[in-house]
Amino acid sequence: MSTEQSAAVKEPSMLQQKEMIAEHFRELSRTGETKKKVVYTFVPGNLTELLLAFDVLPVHPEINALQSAMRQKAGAYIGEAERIGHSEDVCTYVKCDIGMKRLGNVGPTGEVLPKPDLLLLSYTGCFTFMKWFELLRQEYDCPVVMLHTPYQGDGEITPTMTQYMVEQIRQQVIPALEKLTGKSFDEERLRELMRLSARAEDDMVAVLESAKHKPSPIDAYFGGVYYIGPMFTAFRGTQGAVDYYAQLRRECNQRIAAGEGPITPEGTSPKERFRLIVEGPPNWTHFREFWKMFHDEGAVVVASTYTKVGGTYDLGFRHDPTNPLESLAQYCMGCYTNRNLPQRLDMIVKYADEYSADGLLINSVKSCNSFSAGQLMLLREFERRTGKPGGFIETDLVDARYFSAANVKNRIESYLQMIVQKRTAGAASVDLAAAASLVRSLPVINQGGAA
């Protein structure tokens, strides 16, 4: 990495939140003093405000991969995976996961992460993810709990869908906490936390629907994957979630009071000329390369869906301290990847709406099947429905070996082309327009000269 790299440009918010998961890594690596209770757990449809309520730590296997990732360190830990047999085709979050265990566990801070007393699966959107925690048991040996998330084939969720998983919550989930803790389930507790989730996450809509102003203050994908942290992991229902969410919302005040693009690690973005829709996760080994490439023609994501894979908030949901079980349930069935396609193509059309957004770039991961499974159908379907152009690039998600910056940059730069000339089509189209509704104001000449 350059010295140029190595000095990126940060918000105030983004080192609070720096020192928010620093002390969340250094409190996992105390367990064996603190003898609290560690829960692996994933990032879609976890049950955070629980866990807290029992007083254990989570730990999410896929967020220890991209972090490793974004520190060159996956490499080494995928060819573990694949060097004990693991196939190359295999989710890339799985193989460093497994890999970075048998290579010394050592979590983003340097420290040693603790074993898990529990795994705990509350999603199933991606299949991936149950056999991952199959995997993980072989390598802890420890007891298993999954909550059985239904999907939402049909486009909406049922009574009877909250009511079944609700009983698992009661019935399964619950004593496996207090049998692990030794605690009781305090109910209004639970209820206080997701009070506190409730004021953060009105905050975070707020910072993400910050961008239908122009310029847009934020950047929803690159940007968005720090703004969305806290929240989809071990902070929600914290009060230091809450003065986070808080933090950065009066920094995107200030932006847009001030006229001003993103933060990006480069600096202040240059005059907004692209407004995109970005689908699917991002590439973490060349993060910030990647998003240099969108800062250095102008191009601001102003919504994306990889910021939804953690919750829908944007469309209404919050955690509801008055039916506090109910709603783990919703927000569990509620997360993007666990939407029919119908669903997600109809957030993207409704995205590009208000968002007053150029078009559709679709990023298709090579070893994410909950993602790239439709996107070309989903891509299809916007350009018919908006008439607006979409592009396709293809990366993976932690492995290097895929992602071809040429490449990537090529397509991106034609993707920007089209839409600038769709642009000047368009213009073409209103100048022709106007001058033939000129030429039909005008006053009819006879053969005589007379009007």
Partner chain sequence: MDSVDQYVARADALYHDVSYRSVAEWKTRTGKKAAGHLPVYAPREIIDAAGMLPVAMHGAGDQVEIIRGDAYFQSYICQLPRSTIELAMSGRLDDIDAFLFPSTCDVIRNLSGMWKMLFPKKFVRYLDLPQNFDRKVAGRFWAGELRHLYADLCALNGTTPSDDALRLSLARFSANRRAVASLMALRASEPWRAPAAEAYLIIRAGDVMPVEEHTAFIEGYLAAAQGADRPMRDYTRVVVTGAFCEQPPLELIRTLERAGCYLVWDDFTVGARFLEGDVSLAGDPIEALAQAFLNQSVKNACVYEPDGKKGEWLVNTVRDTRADGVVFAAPSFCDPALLEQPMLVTALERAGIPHTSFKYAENLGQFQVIREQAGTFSDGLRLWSNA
Given for the second form:
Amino acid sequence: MSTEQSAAVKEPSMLQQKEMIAEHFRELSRTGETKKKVVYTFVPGNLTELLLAFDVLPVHPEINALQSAMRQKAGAYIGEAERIGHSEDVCTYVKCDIGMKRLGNVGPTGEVLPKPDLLLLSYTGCFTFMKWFELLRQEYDCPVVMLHTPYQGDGEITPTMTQYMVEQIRQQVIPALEKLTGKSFDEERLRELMRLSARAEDDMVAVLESAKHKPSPIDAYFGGVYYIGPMFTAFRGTQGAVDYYAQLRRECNQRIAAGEGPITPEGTSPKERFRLIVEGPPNWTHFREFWKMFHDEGAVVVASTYTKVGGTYDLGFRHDPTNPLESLAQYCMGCYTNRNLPQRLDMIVKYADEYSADGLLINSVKSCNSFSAGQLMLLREFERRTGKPGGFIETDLVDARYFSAANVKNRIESYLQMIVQKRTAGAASVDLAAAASLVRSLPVINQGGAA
Amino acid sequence: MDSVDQYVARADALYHDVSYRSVAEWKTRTGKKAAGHLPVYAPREIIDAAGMLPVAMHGAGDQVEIIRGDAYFQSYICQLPRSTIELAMSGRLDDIDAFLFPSTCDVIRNLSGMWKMLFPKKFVRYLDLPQNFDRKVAGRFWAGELRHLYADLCALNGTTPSDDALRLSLARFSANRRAVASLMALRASEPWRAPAAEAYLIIRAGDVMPVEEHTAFIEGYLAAAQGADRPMRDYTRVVVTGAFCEQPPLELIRTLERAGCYLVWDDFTVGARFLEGDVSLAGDPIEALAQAFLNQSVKNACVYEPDGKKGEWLVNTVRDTRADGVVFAAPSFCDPALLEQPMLVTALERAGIPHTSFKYAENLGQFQVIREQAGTFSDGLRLWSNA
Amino acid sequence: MKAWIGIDLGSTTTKAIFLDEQGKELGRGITNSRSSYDLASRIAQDEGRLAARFTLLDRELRADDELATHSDKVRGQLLHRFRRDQEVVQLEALRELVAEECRSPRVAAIAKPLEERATGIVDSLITAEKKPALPLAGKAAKTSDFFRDRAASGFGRLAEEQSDASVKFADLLGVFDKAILRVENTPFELSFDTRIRSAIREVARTLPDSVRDRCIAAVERAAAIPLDEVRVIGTGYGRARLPFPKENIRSEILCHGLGAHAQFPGTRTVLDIGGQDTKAIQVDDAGIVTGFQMNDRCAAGCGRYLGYIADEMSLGIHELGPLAQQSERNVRITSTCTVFAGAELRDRLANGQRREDILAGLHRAVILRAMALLARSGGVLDEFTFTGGVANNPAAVDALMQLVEENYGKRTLNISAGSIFTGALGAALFALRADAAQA
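Having seen the form predicted on its own, can you show the form predicted together with the partner chain?
Let us now look at the entire complex, which starts with that chain.
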């Protein structure tokens, strides 16, 4: 998510984010001296405000894995994990992380990451998370706190679910953090952090929704993964995040005023020719190449589901300081992959309308069954409900072996050409029909082989 | 008393009945409804207490050609959800009125949402088994979920919820688990008396039989098997793990035994014995069932293991059953089994227990490679123990 | 004469189609895709151009009622001569390169006898080719579109006869293999104009006096028509490697959809099973693609899978289908994994299963994969058109018909013998349409 973007144009927000991340990793590298505690946890359903209220430093293994992929290290890490017995069939984030740990645990900034003092297993929307931390527990021999986030199986959050979450946070997560840090829980501090979260969340939603403009000033998928970076990781609840999102929002507004499209690594976008919704996480090993395939065709992603894995703020959720633990519980349960398939479909269908999208493109990643199982049905139902075309490509998160550039490009091109053909269908159908009727006269042998 | 062959023939017929005709007959006979559930664990007591027939669904094995099912899943997703959809789309599940999807993995979880969209007229429920094993916190949550499920199933079936009905069901399933445990014990002590594939079929018959009938069925088989004259062979003794959800084809189980391995323990049908021992009949029965899950359930890759002693149960199982080694048999693309495996391997290696592994799919059609692998493993173990 | 051209650069073969202003086909060409996509597309285009020339010639002859009665004969003889000349030019090049290969240090020990025999064999092929009625390559020549196959068949047969202890069969074949690769990678374009003028004078001798001069004049007129190649549109697997501007490249999905519609206007669903991929395409009543699905990265269920099987059984790819049709009982194959195909096959054969039955099971497995893609793309609507190399396989067609009927009910199934040209035809129509839209 938050890696250095080698953009032709650097906006202040990009530099700001870069500095935030650098500072975070500097802090991580200094824990030997500062004695700050380190908690590994996952992006979906993360309790960042609570962790910050205890002054502990979060590390997100998924982010490390995707960073490794962007730095072209994932292949070696995955290879190492498979060498020690991990199946080729399973999630490559896990294997990348395990491999990285085995090969020295060097983080994205080139410094060795500190070991976890606690694994906060925020088990939200992904079965693999559970196994992942069981594996890390075996690697690090450190305590684990399980926060089981109930899934919205019936498309709703019931009081039983919320109570379960709040009790886990109050009776298990908070005591574990108190024990870890020797500090007692300061609810006022948590409220203050959540107040800041909500402010940044307002600005982030404004940024994501700016894509409703034509042309869209942002790319809500490839660009989107940068925009969600601070919010989804270690910075929600900080003044830094508030400042970052305020700046980002200003930049978006400026681009809207100037009628400009998104900034991409290739520079500013060409004319917006396609407005797409993308479902599924990106591929990280060929992130830039992947983005360029869209860029080259003038395809802009106006809404994506991946940017909702760490919270569905655009559906109205805000961290609520008046009810902190309930609010944290609601936040976790609302994350995208914790929603059932009908809810996910409703979201995408809503985006199609609100963002005036041309269609839905699904990037189906082999690693992630939480996202992928059922996507073919989402595709069909989306087409049925909106009448807009769907496209399907298959890649992986961080395993380059599952990214066939020619294949992906072929499908994206075919999909976009299909959209063009549909747009111009009315005008073209007449002369095509005429041409076709003539072509029929050419020698077609063995016509109607069977009926 | 029936002969072993008669028991096996009946179980075999039920196993091959992928159209669930026996369920339809039961419904006609009783006028009640049936509730199916996917692997691994579902609180079948609740279904039974609601007066419904609990049906454990395990895909279609190698018996159905997959055409519609493949349209819903990418190639990197396991076989079980494809065949389950195939069965439903071909009308073979029409007699099942309610579908429960336990939180076994993300594929089964998402299948619950697909089911809601595909079959809007059916009762569909996702069962979020607690992954937190705190008695109080998780106990309250899970008891609440069970209560909610019980009320809804009673409403669907037109029955009145009652603690007495629940207690009766708890007792019936406790008795059933005792019978299953006896059969497992026979497999561990004298595996030649109940060949693996046979014992498997006998337990699988409980997928569709009413529970008290199944208990009697197992007991009858056990009596017949103990009386049958079957030669003991010089086979090695292995524990098989990883096959708790999508099932291995029957021929694969036979292949392992033919290759010289007695399967003294396996997790093929672990769903039928997920709770260990009897569930308490004292106090509130829903609470008792919820607490049984938190305190008496087996270790399995699809649930979180809070104590951090990963693999200890497997090492103990190997010792308890006097097994010579472990065979990891996991369905291709099975997240729980395949992510669990390296941790179990670590535990086995620490304990000096030999192991081998392969993957399968429920519709696997050729067993040559597995036969050779299991044979080599078995020969190796024998040489080892002789040395 | 204006022409619009479509080129489909597939993984196995490259096809070209020429259309005239009315969308009527002028000609088509096909060649095997080599390592050089550029060359493959050039050769296919040359072939197509030649065919277009003959179409124009035919039109000119038919414009005259009396000449029309002779047109088939004249055209046939001219084409035969032209093909023969083409063959001879290539054989001569082959002779030269074979000789060169015989001088390689690798075969120094037998250089002299090897060269004598190898060039002798090619000489016999040339002599036979020059004989008016009976081409030496015999039946094999007619079964293959490619010079490579024809030459290999003729050379192989003679080499077998002429090899002995001093010059082995393998030695002869060795130099041939090296030389033919080089011949293949050299383009041969024969000037249509000059050759046709001399050829028509010979052919016209057999015509009645009353039409002879008019016939020569008509052919000369046709030869003089300038062929203005207005636009070339490329498609197919290797399209990104074609030396075309981006706006002249179309996805093969769109081209297959439109091409199938052109061949069978009632088409609503298209299934294309080619060497590397399988596509299920839905089109509307104007041939516009409304949805599509392609196989994932694994090649299971594509033509290539059947290729592996053929290799494994030492059979020709065209023999698989007819053999499978002789199956008497069902063998269910669940894995279409190319990696395991060989092992599974040997296992089954070792278990005593009949080759025919296994093959039938394999064909069904391939079609089952296609059925899944069809279902994903929106099902099988009426009419249903099957294209690609596998559409020529009768066992695959049988399995498809059966499964479609079982799952979707009766459908009109269209298969054209020219189905391999579907993509190129679609591309050519796009070329025509691009200029029609501008006009």
